[in-house]
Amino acid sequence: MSQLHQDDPQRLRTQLEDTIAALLAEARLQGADAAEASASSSTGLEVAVRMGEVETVEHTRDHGLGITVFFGQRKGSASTSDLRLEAVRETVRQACTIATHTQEDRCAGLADAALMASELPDLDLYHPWSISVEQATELALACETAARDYDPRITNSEGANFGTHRSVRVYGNSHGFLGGYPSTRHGFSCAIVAQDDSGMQRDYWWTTARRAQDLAAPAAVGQRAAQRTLARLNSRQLGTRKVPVLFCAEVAAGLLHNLISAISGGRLYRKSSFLLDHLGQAVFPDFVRIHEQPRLQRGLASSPFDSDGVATQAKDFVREGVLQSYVLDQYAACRLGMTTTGNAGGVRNLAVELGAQDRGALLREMDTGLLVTELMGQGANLVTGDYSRGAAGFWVERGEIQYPVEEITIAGNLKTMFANLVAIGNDYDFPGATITGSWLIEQMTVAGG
């Protein structure tokens, strides 16, 4: 392949499409019955500063190509970061060799040709930012400075980071499907340390978007990090008790991802999910709707097709509390005797329908309990639903925050937690590809660390 045209997304897309076409042709020459491949190329700039000084400046440039071939129901896969034609051919040969040594799998193969994306709408994902190293450094420094200058108790910094990235991804298969699109992502973050007589605390904040103009201001990010950190000073522990728990919005997003993992095809056909065979059953109260919007304009997870080439579409996973859909790629769907849901590669722009109450109203409804603002550890057992996580946050009485708490554990069972969801707030205020407000759970066990 000739030099990649990194600064021209259309020419770069054409180059990658040509590479995929050559790869698929080579797979046919080597006897494959079917094949699929994806190629990507990305560039970026990352700047890290700490305590007012530049720590690192990194220019990134990455390329990758993956090929999967099928000989009947035998499958072989290989990948390379070298996009030269001879390297592509060698990668195909490696995949074909691997296929000859694998066992037959009745579900090995491409998704149905009729399911391929026939239209590739422009989702407004590409907004390159021509920013110099000096300008990027100024933004990172402005973010950290706003945090450090916010209060005398801000005594140290873990630094601020700026990043801008652009990429082109192309996928094709032997059904004749060939599609791709460019995208960008920009953002910065800040993590700082506060200290007083009670000790030290750390917290952070961030912003990310497809377009530079959609980012929060550097000073606002730094100040938010400072406010979050200062609020944690004078933290206490709690004794063991059973109380209502309010998960703040950015932490509640993790509960959504627990749900998605539990209804994902791999867990279901392996029978390792606490929501096995729950399709069509009530999982949440009837006010809950959880859905995805894969073709959302400028969405951070938007795509017109999934990793199998299947057209993406908006869908409800939960409607009126009832589980409506699993999360399936072609292989998992085949193993379950179902049809792919267009979710190869995951869920795109997951959202829960927001409620009518802000966080203050949810605190008042909770009256006495725990507001969780941070979780630690990997304490969700998706086979049984058992849930136990290290946590930090705030103790609440009479609907008002009383003091910060840390080194505690919260425990329950996800199935019970979902069923006992009291309310979802309208306080969605964090960046990312998941939209949710805070979640108020009727009761959980809270214990000291």
The other form holds:
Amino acid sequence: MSQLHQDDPQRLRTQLEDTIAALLAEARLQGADAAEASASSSTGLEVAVRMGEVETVEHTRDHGLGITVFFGQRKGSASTSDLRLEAVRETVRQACTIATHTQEDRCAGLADAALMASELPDLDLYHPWSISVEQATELALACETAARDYDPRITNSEGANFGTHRSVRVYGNSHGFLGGYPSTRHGFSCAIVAQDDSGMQRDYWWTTARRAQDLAAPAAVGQRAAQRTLARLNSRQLGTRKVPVLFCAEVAAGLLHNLISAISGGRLYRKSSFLLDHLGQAVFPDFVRIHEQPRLQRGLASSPFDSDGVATQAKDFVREGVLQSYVLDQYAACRLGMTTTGNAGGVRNLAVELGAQDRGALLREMDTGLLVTELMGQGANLVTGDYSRGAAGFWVERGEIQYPVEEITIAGNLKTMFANLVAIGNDYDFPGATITGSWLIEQMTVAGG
Amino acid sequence: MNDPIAIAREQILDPAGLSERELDRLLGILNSPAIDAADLYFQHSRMQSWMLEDGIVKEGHFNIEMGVGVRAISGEKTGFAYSDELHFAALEQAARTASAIARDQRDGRTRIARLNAPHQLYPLLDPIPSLADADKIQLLQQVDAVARAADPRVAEVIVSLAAVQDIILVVGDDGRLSADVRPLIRLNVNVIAQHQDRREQGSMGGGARRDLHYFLEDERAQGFAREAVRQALVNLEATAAPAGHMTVVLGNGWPGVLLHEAVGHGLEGDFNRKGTSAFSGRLGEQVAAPGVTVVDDGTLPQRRGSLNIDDEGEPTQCTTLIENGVLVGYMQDRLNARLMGGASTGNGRRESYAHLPMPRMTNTYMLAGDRDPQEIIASVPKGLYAVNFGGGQVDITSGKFTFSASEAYLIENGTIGRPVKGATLIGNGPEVLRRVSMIGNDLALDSGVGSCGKEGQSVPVGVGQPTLRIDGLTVGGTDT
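Now that we've seen the form predicted alone, could you pull up the form predicted in complex with the partner chain?
To see the whole picture, the full complex is given below, headed by that same chain.
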């Protein structure tokens, strides 16, 4: 295929579906008993400005296809960015060659035909934005200018970025399943630097959405980046102590994703999770509900089917504090003797049921402790649950923020942290596919100089 | 064939029907008077990987990527477009799109001239067929068997093997044409050991710009398996790590991730041109203790972080960053060097043709001192001895950096005591190297597994250092 129809998603989708059909037919021809394939194509515009000037204009254009073939219980896979028919054939041949060397794996294979998504609702994910380089530049400049003009202590900038992308994704397998959909994603972000006698600090903010009209205003993003940066000036260290810790909402989302990793099939069948064999057990206090909404209209992670072609479905992972479901794809489900949960490729639009308290009420409930607004580095060991991260945030006394802190660590164990969750706030206020408020955790070890 | 330009032509340009005449025309589009610099970056990359788990080789994958990135720079502005289609029409469109960054778009004239790299640090081979597929499977199984035989507590073993051949061809706005053929191999072993209800992990791997026989020499791959098991067993015995500010002794080799995070990123030219690094404007200042010399060296033969030429066609070099404690140099690509009035240090790197180059590290390490490592440990009344690490992260602007220990021990009265659980260490880049009070005579580089992420782009790198004593670093354990 020499020319792809980027501006017409229906034609592009048809082309990619034809490519998938050719891949699957070629796999059959080369002797595969079963096969699955996916293809995607995306185009985009990215503009970066810095200190009031354009820094880069990038025109992105990405293609990819991948195929997995099964010969009995042996498996091989291959991928390429080259969608021409000759390349497609070569890719299938490579996957088949690999499968002559891999070994019998009783769980290798497609999910049951009966589990394939039978209806593919339109999730309203495609809202292209025909914006010129000049208009995109104006938006990015408006965002950065709002940040730079916010306060005289804003002395420098890492700039503002604008991006708009449109893509089509198609998946098919030898059960006859073939599904695809176009989607768009737009957004901008700003990273700004403030300076005073205490030194330099940097922070950022962003917005992202399927539709342009759902984005935050450029000035609001810039101002929030400026406020976050200014609040960090004059940061101090804290002495080593054990105190309650309030994880602000966007940082709490990281804890939520630690949970999801720990209940994911790959970790469970490899016995590499601190939540092994916890299905049906209380992992959190009883006020906690964690669920996913994979078919949310315009959701940033929405999809009608997962990477195995299995229908996605809304479900609770945690209800009344009890673990209700693992996060399984076909392979892991087979290994665990269970059924796939339609989570091949991960969770989609994860949400925590918000509590009643706002940020102020949570700070008062904490009374004296640490508000964490940034985490650094790795340091979450999901085999043991041991947790030790670099952190920055604010020291809180009598429910009031006292001063910013940095160059400290917080440590504990995720299992204990989850069990000792005191409250979840209603202060969800960050963009992205995950919804949560702030999390107040009873006690952790803070280390500093 | 030992001419990278000939290999790149045969693999990339000839199949696409591109000759010097077409390259001349593309450069003409990019060479209008308002363009200060421009380049075309052709890439053809092949990767094969294998994964063993549960004692069987379950997965194998093959990937081919090919494309061209076209960049045009006018002042501080960069226009960039790329294509995975290599025919002339697609390239011409990409060149026109990229050069739209400049207002004046009259075509200029350039003639192609080839440029040879000054060094050939690794063989120009394709590592994928360097070992028969059946022999790769056998190697993975041997490694698995060694890990399982090492101790009855070994419960899970995952072994992965990857081989990549990356062929690149860079055509600069001045007509310079250069190429590189880059092999890269890697083998990793991950082990879970179990004793009663407790499970702990250990991992070890290595790699090089070599063919796959590297892993067979001296039973190297089997050595990785034994080391992964050893780490997992040590962690089975580990108790709570201490919390607080204390003296830390870092082992040699991979703990050099300290340098990568604490000073390396902060000395990349882009941050310093923009004045957003905690090291900005500090050339000539004492930023480390006397005796501390840190270099970034892209010219070490066969190392994972090494390159014959960088991704802008500049020969790599050994750049001194800190000399005897004084900040003496930054790492530069062409754009930032030009804007700062200097020369490229051969540190312009990009993840692929679909990414813009920027200043990146190659192999970053500290030169050896004169202390016996035993003497360093013996000098510490109470502290932490950390010998293995996971990854790290840095905030360039505030200078704060973290790196997470995966194997560490208490030091009590100058001797190594009980193992402690992994913990994150946090410090301030411009301060931490001033607290280096002893430097070992045992400089070692890592085993060849490092990858560095910056602005969403990942590139292979190396780190290294001798054993170091640091008088005061915050250790993020739970034991107060």
